[in-house]
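A single chain comes next, written as structure tokens; it is the form predicted on its own.
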Amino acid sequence: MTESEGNKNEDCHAANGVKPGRNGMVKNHHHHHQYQKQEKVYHAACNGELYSRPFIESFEETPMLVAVLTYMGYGILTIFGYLRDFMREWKIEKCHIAREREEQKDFVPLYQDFENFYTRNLYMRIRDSWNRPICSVPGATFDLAERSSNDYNWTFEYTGRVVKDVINLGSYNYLGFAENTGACATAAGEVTVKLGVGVASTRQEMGNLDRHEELEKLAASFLGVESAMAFGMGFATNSMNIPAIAGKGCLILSDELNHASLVLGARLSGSTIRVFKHNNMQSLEKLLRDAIVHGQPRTHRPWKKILILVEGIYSMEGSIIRLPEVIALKKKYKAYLYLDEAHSIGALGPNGRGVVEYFGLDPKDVDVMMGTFTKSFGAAGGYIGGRKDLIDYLRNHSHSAVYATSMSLPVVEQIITSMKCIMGKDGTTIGRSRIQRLAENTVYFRRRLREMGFIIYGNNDSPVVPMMLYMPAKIGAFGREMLKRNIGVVVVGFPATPIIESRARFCISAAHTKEMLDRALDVISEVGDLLQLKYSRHKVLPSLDRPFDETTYEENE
């Protein structure tokens, strides 16, 4: 098992007689209950100045046999895919794919055959595992409209039956605010009746309401920054604001596993982009050092700006950014830091203030704090927080601010009400209890999966829990078998993940009760035995359950 803690410093590794493994992390083949003491000593020796708590992430390497069988599976699927394409070409098999008209054959092709090969022959066969239509609130459970296909998932028909009370392990409903009852739903309903749904204008014209300004002041207070700005779409918060911050003559250093919105924003900016290995501080520092020493290509002039793009929690890996080390490097090389807290805001930290609070850091050390309201707040849109002069600049230069319609007022009210609940400004401890319950559920769910023998990726405190499936045939099989047992899960495969690292991704919520998690875990274990998914070679002995309290959160054990 690959276990990492604290600063990945080569001198520290050498002193401990251990070589860095995947992503520069340390390979350790002890059982979980055996290496606790060793990790604490290592942490104290190497990272007392940067980390105030243990930092434990696991990325067990793919077993060799599993990797070989996975490649063989994709190879067989590819061969049969070409065979089916041949049969379609000769009209032996009916062709459902979009094709060029005969009179357009001499033009540049609109549909690239090779690019759509995976979609035609692999994705379509398991397409029923995605885009499932739900017909209820996506809370701890949901109702699902049943559908069937008579042409191998090219088209679907609704059967008219509704599958009731499916346990939801797929939605980003971390704090359980995606609900149709309670204070948030009531407040949003009242605002809808009073002010309507649409704003029909941009913020710079007639779409700037007092509720928008209240939301931004509240968000700035919650984040601990001078000012904040809200946007109507989370994806556009990244893709439209990064081009306003960086441009030609700037250098962007991006984590290799950054979200598509960050990647798109970096490309649209026109900046030079260099990618560092995921969460690998040696790789990042090398790029920073080279950028300072060599400057821009050809001219060797200094870069106008060096911007580091990272995420708080990586939604496919379940890993948490090594923020103390990133900030240390940022200060050392005089770079700027852009932190995307889409998945970490509300889900990490004793008060839900994200990865900055999780590590006990100063928000002022992060130049651009970005996040979304779509997950922990159960709403829509995103925000950017930072210094007042930065936010004032974005109000006038961001395409998402100047040209986009203002955020819908019921959505604004949902965010305000949920944020006040998290901060305790509603006069209750509901928000605090939800944050603690999420942390408790996360630790419990991850520990139980490891005890069962599954390979789990990510940080012990991350509510995003990737469970490795590997083989292509098991992607669809796992999703279908879980749904048969009334558990809704998200399965992910190539090209969203590396070709041999297909996985199921569970998202834990504060709305989940222990009975729900136990039911889901029993089903996962049953399906895991059926599909032979318990790949881990490092079995963890079951431990006694104990009540969750503040010390549990702090120990991270």
Second form
Amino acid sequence: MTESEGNKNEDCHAANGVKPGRNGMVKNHHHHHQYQKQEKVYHAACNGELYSRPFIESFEETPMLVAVLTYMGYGILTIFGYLRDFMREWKIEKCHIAREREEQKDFVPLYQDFENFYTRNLYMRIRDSWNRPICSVPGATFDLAERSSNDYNWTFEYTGRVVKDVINLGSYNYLGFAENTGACATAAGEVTVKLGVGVASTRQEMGNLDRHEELEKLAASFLGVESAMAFGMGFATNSMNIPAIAGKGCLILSDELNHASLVLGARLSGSTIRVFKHNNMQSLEKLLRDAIVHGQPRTHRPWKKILILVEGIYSMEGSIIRLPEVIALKKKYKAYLYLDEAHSIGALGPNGRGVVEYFGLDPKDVDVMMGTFTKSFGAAGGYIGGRKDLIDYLRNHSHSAVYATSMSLPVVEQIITSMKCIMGKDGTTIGRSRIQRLAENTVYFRRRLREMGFIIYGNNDSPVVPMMLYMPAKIGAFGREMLKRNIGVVVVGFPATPIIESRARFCISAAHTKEMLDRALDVISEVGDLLQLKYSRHKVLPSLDRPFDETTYEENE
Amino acid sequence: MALGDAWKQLSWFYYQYLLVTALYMLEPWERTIFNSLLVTVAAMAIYTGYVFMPQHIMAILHYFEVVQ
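Taking the form predicted on its own as the starting point, write out the structure of the form predicted together with its partner chain.
The next block holds the full complex; its first chain is the one shown before.
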């Protein structure tokens, strides 16, 4: 379980693209060893039983100069933030942000003045990179309504122009089902005409239609579990069901970088929460052992249950959970596993069945398989799959089942049609070809970005690609420069990421053609040179697009 | 046009300076304040160096016993 990465270097050439044919084995080994210091490679020959394919994940370290300059940039912004706050306080400048009235001065403050410091003074200045209004379906490209601001982003006006065909690198549209033509849209339209738009009731009262039952049976067969249940909102699936399965006297072990819905659900449940380091199996094992040896905090009674909360793909890092090791640990220490496959369902695995299929594991090993229909299926809502008695228990005890309105029918129809398309049950090979195209696009995009010299986080197979920007001014500059060149990207800064590790997050889709990706890559390279974003200090050897033969040796000399 | 190229290069350097010091995000009057402060401090440093350099050099040479 606790694999060591250092002693596997000698045999593992093919795993990260270094060609064994190069002459000068010593130099090769040295390059290789340097490259290995910041990367963990698990090759099949080295860790045979657990991983059937190489697991290549890397998080390159922040260069020291860049970190210092980033802190300096934030320091300058903070000083000017204090200056502006002073001017607002003394009425030299008009204050646009929400404040309390003079009469309420002696009450408990309603707006936390200092916590909004970041929003007032840093976020507002570059706010035009977020919440951009679009006016077409956000597929592989979209149309944007242009805005301008006269008072530095406090208010916006529409210029009236529509920017057409902006390449969309921000939607979680992994399999390209966000479209307004095709089988899914037609089916959703028909069912709207026949059965209406709203259900206006909870599942337990009048809201349980036969389409919902069919959706749940289909979802269960898709995932390979006994039974599944669908909910109207993905966030609510997590936050309302974890309290139903864990309570006081239980222990929840949650990953450091879990999504807010998982954290909220864990807190609402009232269990003890312990956090282990991101994707770190030694940390998880240590927590498990401590929990079993010492029991509950003061009484030392054994825990009622231990629940491990992890996600399939972490969307801010692009990393994939080490599922074989987590399952081995869970079996050894008799804990339960809750897997949130929001980003990985439909996007990983040869048939799109998610991270469990990607690693070739048995779905029955995961106790609670949760996921959302928002990302790969182009709809909204979430599901939980597992054993029949678990799902029957949840139908009665989950807050969402009792109080929340059930899913509306066009959404249900969209999910059913897209799921049948992915499974191949509609008689076409569209689903299969989309999954393959997504995998090819992902590998190609990541490889090209690495070769250009950007720092890219995460696993080589994850369709979420975070590219590091670090400095605060570059966050706004990158968003704006990319939009000028007709590419729409999502940039992420402080509250969602650590303060110096701001990034641009690209989401690859099966709807992107190779021409679109090439155009996007050229533009990213151009903007990267303009803003000096190519921080990576690894010399990545560009790998060939064709397989080995006798003439490949000369290429790399 | 060597002057045109030099001007382009200089404006690219100024753009990089704006990005690294986060002045890119600030309004023009804030940039003016920061640049003036920076130029003032740099000018004071250069002036002090200019005034005291002869004394410092003599003291160094005296320490290394090159001159009495």
